[in-house]
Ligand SMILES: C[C@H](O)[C@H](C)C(=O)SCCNC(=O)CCNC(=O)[C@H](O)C(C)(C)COP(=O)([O-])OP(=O)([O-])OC[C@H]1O[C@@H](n2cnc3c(N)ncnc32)[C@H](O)[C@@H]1OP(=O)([O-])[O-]
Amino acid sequence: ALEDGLKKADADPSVKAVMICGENGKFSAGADIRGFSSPKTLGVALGPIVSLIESSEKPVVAAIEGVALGGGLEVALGCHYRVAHAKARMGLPEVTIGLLPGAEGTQRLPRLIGVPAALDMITTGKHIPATEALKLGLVDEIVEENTIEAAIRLANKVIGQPLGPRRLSLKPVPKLPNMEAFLQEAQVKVKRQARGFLAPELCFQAVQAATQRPFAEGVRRERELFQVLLSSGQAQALQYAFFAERAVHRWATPGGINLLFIIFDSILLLSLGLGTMGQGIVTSLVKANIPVVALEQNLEYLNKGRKAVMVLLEREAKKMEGGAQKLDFHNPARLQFTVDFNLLHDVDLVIEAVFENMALKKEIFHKLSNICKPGALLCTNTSALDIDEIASATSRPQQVIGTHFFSPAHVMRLLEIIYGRHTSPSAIATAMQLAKDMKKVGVVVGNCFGFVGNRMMFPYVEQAVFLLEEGSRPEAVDQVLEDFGFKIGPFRMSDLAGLDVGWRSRKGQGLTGPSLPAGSSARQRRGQRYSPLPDLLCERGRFGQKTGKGWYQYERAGGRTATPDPWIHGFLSQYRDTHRIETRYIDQEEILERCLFSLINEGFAILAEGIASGPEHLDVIYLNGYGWPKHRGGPMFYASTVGLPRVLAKLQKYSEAHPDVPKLRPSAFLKKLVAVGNAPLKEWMSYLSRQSPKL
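Any chance of seeing just this one chain in the form predicted on its own?
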């Protein structure tokens, strides 16, 4: 239709100029992603149409409202002039689905706004506001009022002016005094940040071609690189991730119960100590325009918490257009701090964020049950504790639900929503709506120790520690997993989170500490292998970054730069001697497989138990909460690309070598899927005889 319209306008002598706009206040959000994964894409390639726009003998003006993304922005780049509404956003986000702008955008954009700005936009996929687009020269003017009228005004003004200088394909790329050095440096930076993710690197190569080749050759190079990405598994993984995130919003209850959710007038965040998690949750709620009452147990903690929250909110306000006025967090109607439990009477929803202690949580929930109005939803921010046991302390278990936020809560997008035996469908729906309002990805899961994310993480971390016992080093294990694409390996992650957190949990479970029966074997607990290494570090006060020493050493307490620690190497060597463990060389393949396949194996057990309603839910949790590399699609998608027979064979091999590690024993569900012929991921759940009772 765009092509027909242009040809018609060109052929009609009464038409003096052309204006292109979108419908319903949006210019164009680009191509339909589903088209990239279908075997045959119908229709015309967009590149030639963009060229057709550009070669028009009559001025063509783009009127950009709402969004101009991907192919939409490439169409605008073909136009001779661009007018944008002040609230419009522009970007080339193809990199986020494993591709590059394939309609000549990698060649036109650098010619218009220069190489540094074009590289930044194309390799990150970020959206920029109209104000920034104007500064960069991406648009010619921005307007507050009717964009279409403004574009028509501009079109009338430029009739008869020469169009040569406005055709981007004819423009040279703006020179930089040190172009070669700049490109070399940029390439190193892109490669470092990409961690094995192809699309940013190939985006870079396409922009580099614009600086080194004539336009037509650059376009050919762009097309070649686009084909490489299109046929790579990474593009499929990212497109899977895109649709998986949308799929987790849909969940059903037995008998198709209508889901009604409460509209929140006020939320109370209850946190004893307004600790790190509480501060992040309050910040997220304020950013979502939800009135908050933050409660503390005493004034000292309240003042400390208030200060920390205000610092976070000031920081967040700076990042937003409209800043502090928009957040309005100094207004007591929006945010108030109190030690008065009586303010609980009228709130619609409570989020408790005290530390992981069952007795404390039950005591608080008993109190909440007596004070809050009958319809109030009672949420617990817990990372592993039993929701049913917490709910048992109340007179309204149907109103109790787990909301597992991820730290830092004002940054991390994931919200694990955990229903208990009695949680009502409307409570689940309300929690899902809360996630949406907070711009978080809510994933509904069942109740078990560690839920989905942490339950899958336990065997991963356990294997990492066992690998140290057998001969590896923290930095070697981390390196392998960071090369795979994780932003941070298990030992750097442990140092960041604090080793004392896990230590407290293990003491609570009776796995270590004073409640451990005398005469217990150092490396066995409850009939299975156990490593006391993390406990031994904690006993020496090595809690990670907060103390300046953990699995690594840091420049100071609270430091961020991890350096391999010779003390740890000596300590590990001594430990192996004490326990008569022969040090052996462990290759990268074994490190990767033992950590990842044990995590994936637990995922199959979770699906079989009905704790999650499909593999996409597990993948979305790992992509948004645990730093799983997006270009690998999530652990269950990754397992499907490796091939389930291979995952099974390797687990059997490692399980035979370590018979006292139950988490390496292949899940019965994994075995079943291999036995039926390596079923594709979308069919996995059809092989389960028992579906989850609630999801």
Given for the second form:
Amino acid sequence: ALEDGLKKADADPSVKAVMICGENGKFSAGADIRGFSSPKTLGVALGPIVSLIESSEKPVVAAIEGVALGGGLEVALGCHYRVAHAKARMGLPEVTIGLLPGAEGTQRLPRLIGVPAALDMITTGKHIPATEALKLGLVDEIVEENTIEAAIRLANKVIGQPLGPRRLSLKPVPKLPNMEAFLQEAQVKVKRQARGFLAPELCFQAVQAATQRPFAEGVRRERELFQVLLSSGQAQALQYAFFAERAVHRWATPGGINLLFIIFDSILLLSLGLGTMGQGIVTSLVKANIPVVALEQNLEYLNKGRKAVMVLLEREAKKMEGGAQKLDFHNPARLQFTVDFNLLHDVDLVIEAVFENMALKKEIFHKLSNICKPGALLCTNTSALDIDEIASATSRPQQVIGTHFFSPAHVMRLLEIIYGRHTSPSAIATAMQLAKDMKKVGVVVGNCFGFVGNRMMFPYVEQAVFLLEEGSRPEAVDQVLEDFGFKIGPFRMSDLAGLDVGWRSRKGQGLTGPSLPAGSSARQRRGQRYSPLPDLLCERGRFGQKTGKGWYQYERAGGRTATPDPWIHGFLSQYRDTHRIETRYIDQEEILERCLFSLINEGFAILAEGIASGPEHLDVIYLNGYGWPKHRGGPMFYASTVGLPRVLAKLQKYSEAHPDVPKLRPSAFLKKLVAVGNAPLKEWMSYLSRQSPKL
Ligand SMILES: C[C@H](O)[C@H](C)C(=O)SCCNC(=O)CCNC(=O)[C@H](O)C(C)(C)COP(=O)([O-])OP(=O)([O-])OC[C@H]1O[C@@H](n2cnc3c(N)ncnc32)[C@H](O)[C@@H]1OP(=O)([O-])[O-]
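Starting from the form predicted on its own above, please write out the structure of the form predicted together with the named molecule.
Every chain and every other molecule in the complex is listed next, the one we just looked at coming first.
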């Protein structure tokens, strides 16, 4: 349509200028991501059209409203002028879906706004507001009122003016005094952050080509690099992740889709001991423009919590344009701190964020049930505790729901929403709306120990520790998972979170500590293999970063720099001698497979039990809450790319070698999917006897 329109305009002598706009208040979100399978519908076909726009003999003006992203912005770059609405956003987000701007954007953008700004936009995929676009020279004008009229006004003004200087392909790339040095430094930074993700590095190379070659040759280079990415498999994984994240918004209850939810206008965050989690949640709610009252059990904790929240909010305000005004967190109507439980009467929704202690949570929920108004929703922030048991302490279990935030709650996007046996659909819908308003990714999951994310994490960490017993080292195991693409491996993660968190939970379960029955075997619990290594470290005060020692050593308590610790190496070899464990060299493939396939296996069990609605839900949880490398699509997508027969065969092999480790035994659902011929991911759920999810 664009091509036809242009040709008609060019051929019609009565047409003096052309204005290109979008529809429904959106210029364009770029090429249809669904088009990955046929490159023709992606970038490649669009490039020549952009050149056609640019070579038009009549001035072409872009009227940018809403968004101009990807190919959409590349079309605007082919125009001679660009007018944007003040609220419009622009960007080249192709890198976030494993590609690069494939319609000559890597060659035009640097010519328009310079290499540093262009490189930043193209290698991060960030959206920029119209005000920044104006500063960069990306647009010529921004308007508050009707963008199209403004664009037509500009078009009339420039009729007859020479178009040469407005054609970006004819402009040289602005020079930098130290271009070489700048590019070298930028390339190192891109490489360091990529961890196996190809697109940022190739985006860099495309922009670098703009600084070294004439436009046409740069375009050829861009095309080559685009094809490499398209066939890399990473683009498919990211395309899957893009749509998976949108699929989780759709959930169903047996009675069908429920979109009703309570409009809440004030929320009380109940947090006894506004600790890290409570501070993050309050900060998140204020950022979402939701009125919050943070309640504490006494003034001492209140003041401590308030101070910490203010620090977080000041920091968040600095990151936003006009942040202080927008957040307005000194306004008591927006954010209050109190010790007065009576404020509970008026709120629509409470988020409790206290210690992971069932008795304490039940006591609080019993109180909430008696004080809160009838329609109020009672949410518990818990990472594993039984929602039904907490709900049983109230007279309104239909309004009790789990909201599992991930620390730091004002940064991590994932919110696991856990429904209990009696939770009502409107409670779920309200929690999902809260997630959306907090700009989080809400995923509805069923109630079981560890819910979904942590339940899949248990076997992953369990295998990592078993590998230490059998001969590996924390740094060796972490290296394998970090080479795979995780930001941090299981042991660095454990040191960061604190070994004492798990230790407290295991003591509560009677797996270690004073509640462990006398005479229990050191390395068996309930008939299966158990490693006391984390308990032994905790008994020696090695909690991780917070104590300066854990699986690694740190420069000081609270230090962040993990260094392999000779003490651990000695301790492990002594432990193996004590328990007469024959050590062996464990190769990287075994480390990776035992950690990842045991996690994936648990995912299949979760799907079979109806705890999650589909593999996309598990993948969205892992991509947004556990640092799974996005260019690998998520654990279940990764399993589909490895091939389920291989995952099954390897689990069978490891399970035979470790018969006392139930989590290595292949799940029945995995076996069924292999038996029907390695079903594609999209069809997995159709093989489950229970058609609709447990919801
Ligand atoms: C040549 C060129 O070089 C290259 C090769 C390219 O151009 S490659 C493509 C580059 N462009 C992108 O990467 C932009 C991707 N989209 C977004 O960032 C966001 O969508 C948004 C624009 C900021 C709006 O966010 P939103 O929160 O308001 O709504 P939504 O829920 O996200 O989206 C609303 C609905 O629109 C669907 N959708 C959005 N963008 C889409 C796209 N580009 N292709 C296909 N579907 C898309 C989305 O799946 C959802 O569908 P459903 O779930 O309702 O069925």
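We call the rigid core the largest set of C-alpha positions that still match within 1.5 Å between the two forms. As the structure is a computational prediction, the values presented were derived from the model and not from experiment. Positions refer to the first chain, counted from 1.
A.B. asks: Among H579, R166, S232, R526, determine the one positioned at a hinge; one rigid segment of the chain turns relative to another between these two forms.
C.D. replies: For the motion described, the hinge option is S232.
A.B. asks: How far, in degrees, does the smaller rigid part swing between these two forms?
C.D. replies: Here the smaller part turns by 8 degrees.
A.B. asks: Can you read me the CA shift for P172 between these two forms, rigid core superposed, in Å?
C.D. replies: For P172, the C-alpha ends up 3.2 Å from its position in the other form.
A.B. asks: For I152, what C-alpha shift in Å is seen between these two forms once the core is overlaid?
C.D. replies: It moves 4.8 Å at the C-alpha.
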